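A single chain comes next, written as structure tokens; it is the form predicted on its own.
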Amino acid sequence: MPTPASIGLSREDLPNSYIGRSVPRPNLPKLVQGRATYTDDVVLPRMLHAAFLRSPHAHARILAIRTEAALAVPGVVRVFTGADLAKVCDPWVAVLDHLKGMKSAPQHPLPLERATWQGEAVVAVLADTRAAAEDGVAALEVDWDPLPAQTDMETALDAGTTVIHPELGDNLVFTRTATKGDVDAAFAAAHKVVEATFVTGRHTGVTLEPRSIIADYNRADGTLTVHQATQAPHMMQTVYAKHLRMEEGQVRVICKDVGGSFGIKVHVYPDEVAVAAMARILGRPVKFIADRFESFASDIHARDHRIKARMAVEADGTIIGFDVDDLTGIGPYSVYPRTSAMEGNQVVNLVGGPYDFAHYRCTTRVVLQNKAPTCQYRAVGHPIATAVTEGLVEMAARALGMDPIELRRRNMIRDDAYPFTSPPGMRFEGLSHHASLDKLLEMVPVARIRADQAEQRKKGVYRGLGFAAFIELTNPSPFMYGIGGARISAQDGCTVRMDPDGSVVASSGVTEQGQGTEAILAQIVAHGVGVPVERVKIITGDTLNTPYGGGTWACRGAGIGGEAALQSALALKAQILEVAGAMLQAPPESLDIVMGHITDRATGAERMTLHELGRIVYFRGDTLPRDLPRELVQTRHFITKEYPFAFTNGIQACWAEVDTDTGMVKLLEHWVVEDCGRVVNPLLVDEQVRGGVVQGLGGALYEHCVYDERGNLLTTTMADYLVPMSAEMPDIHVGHVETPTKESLLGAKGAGEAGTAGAPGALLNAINDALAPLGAQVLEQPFTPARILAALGRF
């Protein structure tokens, strides 16, 4: 059996080695030269364009839909209502069996009787052009009966409140409490108890490429081909087949280039299912590309939480326990098929994650609202749990008069304590909190910053330094969705083949959304086979031409897809060497493959090229021994077996300045140390971490989906919804500690969500450190100037 050492995973000096090197992305020239193929670039014969009439009300009964005027618009071909699509498409209910007691209402592609959030697609118009379809939408006449809207999560369960789906009995979707120890007794006996109410505002993904889909139903052979910007093509294949009453083999999902996802493109959207249903009815291709307004109104939102939390400590700073109550609003439906209860569930799992303590109680309650649905988005629940945990840690340090770094050091789980099971039951294989803290302190000039802080305060300038340690869930097993009944693959496969010219083609079930998946797969395959990375071509995003897999989400691309690629590459190498051994009359184990050449393992002498080997195998097989296996293609699948997840960890520090006259926050510098196990491509990991930090800081400072009390969305353009720009971002320094997982040969965990997980918590603590001399603190994200001035009593 190969080991990490035997295949040179730690030897960057070997000519075969690409793992651990900052190899440029192979798809970069295509992307920067505008030669990528996004869904909107695909044009099919006889293709129609879809536009949707979306509800102007947060909650309203649909009394009548008059389509005559729309059908009279030149170019309009057909109008579809919910009743039309219900004839060919079955509704779905987004619950998971292992989330006990969870409930949600059946959801159709287009609603049958009521609209339940402003922006919900209600009627579809198909036309020869998008402009004609939009003209058709403008000509539609709908009679509405506006209903009371339930928009406040705090009153969602009150007696007399509007129950959004009366058949459910109330607006409670899911509740879970995790407990360990005797929380009440421990808190009663504690030296200090700190408590606060944290609020995290709604925000969304704002991808460069909006949601996009083309569905093409072929009546001749009964197949449906869907071009879609999605993170999970095989999952969508299953969804379309199941709900359009087809066999999975009749559905093909293709996702070529995807312009960003951040989790929002891993869900089932009703308007996209509607496109597939309409294509099936008409037997013609139908395209829908969401515009920016539709993205804000109908892409999933996330992070809408109110968390009451307290933490108990001993006089020496020992953390005794946490007691947390989380309330989250998810819109009118749980989102299919992953469910909208998962973020609250993650808060329960992750609060207190880096620390060793005895007593724990955490409850999440998930309730319905007449707002856009919320669901998984980059670092599901992580930044919420981290901000709550680390906010309390800094409060405790302040209450005890203790250095917050020292308080963390005293309570972090020891690096030699693993395997370790956390109070809510999470099993950690191996983390590195102390090593990461030590690394961070090598990078952050704490003494210089504290001196500057004191000096600046004399001038009326308030600067703060905040820290946030975090854990991150990656490489999910079937325990995340499979045990709940969702057909979302936890394993991924990779097929690697050598072609006659000695080049290598690898097709993988994981996907590329702009984050560099294809780059690391190429590195891994090149390393495993022994060829130049330029000789490797990667194929992803096609259910017909890639092994079955779950796609890319929850940081599983490198850890799951990468391990499958490595295993298949090593198997192909072994097969090549067996053939080479027969050709060269040498034992296969005496040979190696180095940069595309068969070599003598002992001397390094080149014996033949892969090009020559391919020529003989494919075109002169008559010269080889008759019984010699010569299939130069291998497939392997990988799934984690020992642990439900590969947890990673890290710690961040943020240095910020608060203008106490305007409430503006200026980010001065940011540091991150993360441990994602084996680092396959340092450049890409650093880019992932920096991008994650920017996204985390954006949610903490700027991004906010704002509704009024009637459920009207007020942030529907890029002028209303602020995203972080380069001018606002500080220098972000990244360091690494590597603790490879023993679940795989590669040892890789995920890195894509680490930056987002920790950044809001670090910023929260930096702002409050700056405001501490003024007796103020902020706990509600985003930390807007108005909220900071209110905390200072100036607004």
Contents of the next structure:
Amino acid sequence: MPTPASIGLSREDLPNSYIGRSVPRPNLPKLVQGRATYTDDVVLPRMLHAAFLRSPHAHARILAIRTEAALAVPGVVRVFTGADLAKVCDPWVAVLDHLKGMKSAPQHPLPLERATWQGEAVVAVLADTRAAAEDGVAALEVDWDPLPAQTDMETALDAGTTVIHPELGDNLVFTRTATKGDVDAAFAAAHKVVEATFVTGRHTGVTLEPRSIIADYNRADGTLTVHQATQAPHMMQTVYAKHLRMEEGQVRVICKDVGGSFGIKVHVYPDEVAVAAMARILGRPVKFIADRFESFASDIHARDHRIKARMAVEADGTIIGFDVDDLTGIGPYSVYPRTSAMEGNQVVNLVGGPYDFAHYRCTTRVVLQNKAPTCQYRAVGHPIATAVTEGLVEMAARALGMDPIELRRRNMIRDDAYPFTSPPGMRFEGLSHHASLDKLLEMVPVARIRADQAEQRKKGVYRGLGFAAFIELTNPSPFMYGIGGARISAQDGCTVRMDPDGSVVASSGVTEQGQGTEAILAQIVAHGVGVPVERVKIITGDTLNTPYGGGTWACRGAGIGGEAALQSALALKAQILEVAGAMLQAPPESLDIVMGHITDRATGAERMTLHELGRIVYFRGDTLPRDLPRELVQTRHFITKEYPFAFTNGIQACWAEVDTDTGMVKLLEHWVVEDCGRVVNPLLVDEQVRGGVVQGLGGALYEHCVYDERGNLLTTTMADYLVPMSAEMPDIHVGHVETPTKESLLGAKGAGEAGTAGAPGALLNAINDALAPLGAQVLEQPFTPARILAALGRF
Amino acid sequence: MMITLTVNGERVTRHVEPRRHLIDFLRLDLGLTGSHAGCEHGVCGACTVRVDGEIVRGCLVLAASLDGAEVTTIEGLTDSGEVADLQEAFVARNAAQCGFCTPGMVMAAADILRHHADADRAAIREHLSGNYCRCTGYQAIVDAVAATLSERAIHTPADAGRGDRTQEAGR
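Moving from the form predicted on its own to the form predicted in complex with its partner chain:
After this comes the whole thing, all chains and molecules, with the earlier chain placed first.
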């Protein structure tokens, strides 16, 4: 693939033109050989292990905690309660100023008076080993006064319902309505209105590496070093400093290898803050690695929504508008510091996303529950908004007797209509819905599939083909969190330096959780400086050694971290050429760097190697002109300016078979076309898209955090909470359309959430296409066999 | 109790508590951190290791039951060079993202290479179903295993052993 025009380099066929090439990840050999360093692999001298007593009740007053028996357990060193930690740690309230009217209650590392969900950490035991700490937990005695639990979000705002935090007045945390046009009049005049109530099940990330942290407070120099599996080390540095009453410069956060994140590891967890507080008190390292039960009960959950939605169309299929009411339950606290109102807010922003229509009304109401807190998880709100929008689109197509592809084509925003502002006020710089649909139809053999579908139906085999177009929000600006008062950085930086041997080291504020950040940064830096990619080393995940940045969330690694890397690399190249020009008595603009050699730009002739240049600069600076700059290091930070977000788009298709006797769904094949702007490494993007699809399909088919009416979590093991396995997943075909963002030289937008955003909607439509001849449909995720059989009237 | 066993070709003798699981014995007592504890109840497969030639869940086996056993972890499997070509295929196809499941996945895939040389893609998917991956779409992993199987079928007579393949030769 040639160097993209927007990169602006003149030599498009240089061997170190790495952008757009499928370069293998340099950090993969250590992962496949078992030589990575995850947080649990780190062992520090005098380290203690934490285990927590977690509330067995969804809602209960803590009357008394007796610790004597626990302290008598061999190996147990200390026991901490909420009151102990409150002496060194200030509570937090997770609201953002720009989410008008939002409220939440103060939250401590361990609660002072009440437990508000089953699984909330209440007492901590520290011991020489995790096993001894667990023995200590078993010996703790707590007197509980169980309180009524608020578990049903439909009744959360009713009079007489338990108000979880009485000082807030009610259980309503946030509400927002976006409107455009005259929805009531438009719907009254419509040719047809389709409507449905969609439910998306509570699910969670199930990172295979559980949440992991070691906090180490050094009394000699007053520093807190935290090894943590986190997506946002600089954000965590701020949080620890602020709430433990330290300076930010006294706190260092290190994250080496991280075993999956998906948004789960970008939040502040009370038990992790408790670990930092205990280390601060003791002056010793404290390790906490969540076990799988703790993960299910205390990792953030997501997607607990009930959405009543209707869509109006004209006789020719023109979409008139959407009218949507979203209700979501978030547990007892809004999660710090991103807040738990964002998912509902995103539903309001994203419904109807791919289409051009005039009338819009969407309300979200965010309410408290005595269940685990929910917050941002991969593709925040996207799969919900997409399933609702696309579910209605295919319902309308059936109601009109129209091809759902044709209905989409008539309504999708034209590819030449940009810039475009959507009804809820989202500004799109440039999307490619029609080109993406065209590309998808090149990949999906629709005619063959429809023929097969008709043939199979005669034999009583029900197969369905479903589509889902979507938009995805990436490259967030300060408009996401910063304007709300949160210290969550939307900019990112990169420092690039050349060492004496001509190799290049780049440190970046964005982080690696397996998506390949370090690989694409190495490609971009190699491309920008002009060296072989093997000569570039990347440093991420250390607040002491990387430029300040936001880390990895909302698809910003390539688009923001990548652009900072490109700018710093180009600046370093210019600096190297300035020095080389002095050495070679040539104007710098007549020189170039190709695969580690200074070359003559006009002829391509090699003039000098970079390691020779390094040798002279670092060891024989006496031979260079006196006033020549001697630093071979550059730093650039990047932030988007024109648009609050880089929106991307895509479309998926799912081909599935429903067994009408068992209710089981078999996935046959899946297709994705997505437009993430410049594709830096197709190998990485493709498998990340597939991983996103599998996570979306998992949420739509299997994954469900199930509570009973008293707030008891019933899915606490991987035998209860099902995730997709290799045998159940289909082949997933990935295609690309590239519409680079004009905000940056690189032109990259995000790609990590596209798969998850679209897959549940495509599957919803595939199942309902299969069931259509039987007059049945399902609207409640996950689409379990029981729900499908119920829709068929067989259960 | 005291146990003596062979781990990655080296004889080790250790005192273990009766409740110590193999995965904790390997990670905490021997410092072999390549194998991971993912779910701790035998479902996810991240702790997969080889005991006396068969793959097992390290979180379900008690170390105390392994006196005299021969254990191979991802570190030993790598050092022997037995799966160097498979690991190379994982890298070439980006068949890992966060890598937490990967050592267990490689152990399970090595079992396919040893015992199921004729496995097709469906059989590979079936065999790997005990190893959860939350990052990839599984497809690249299946690709890597299938490619390794077909390379071995081309270059190696069906009855030849793989134990003599050095790491250097594969990488």
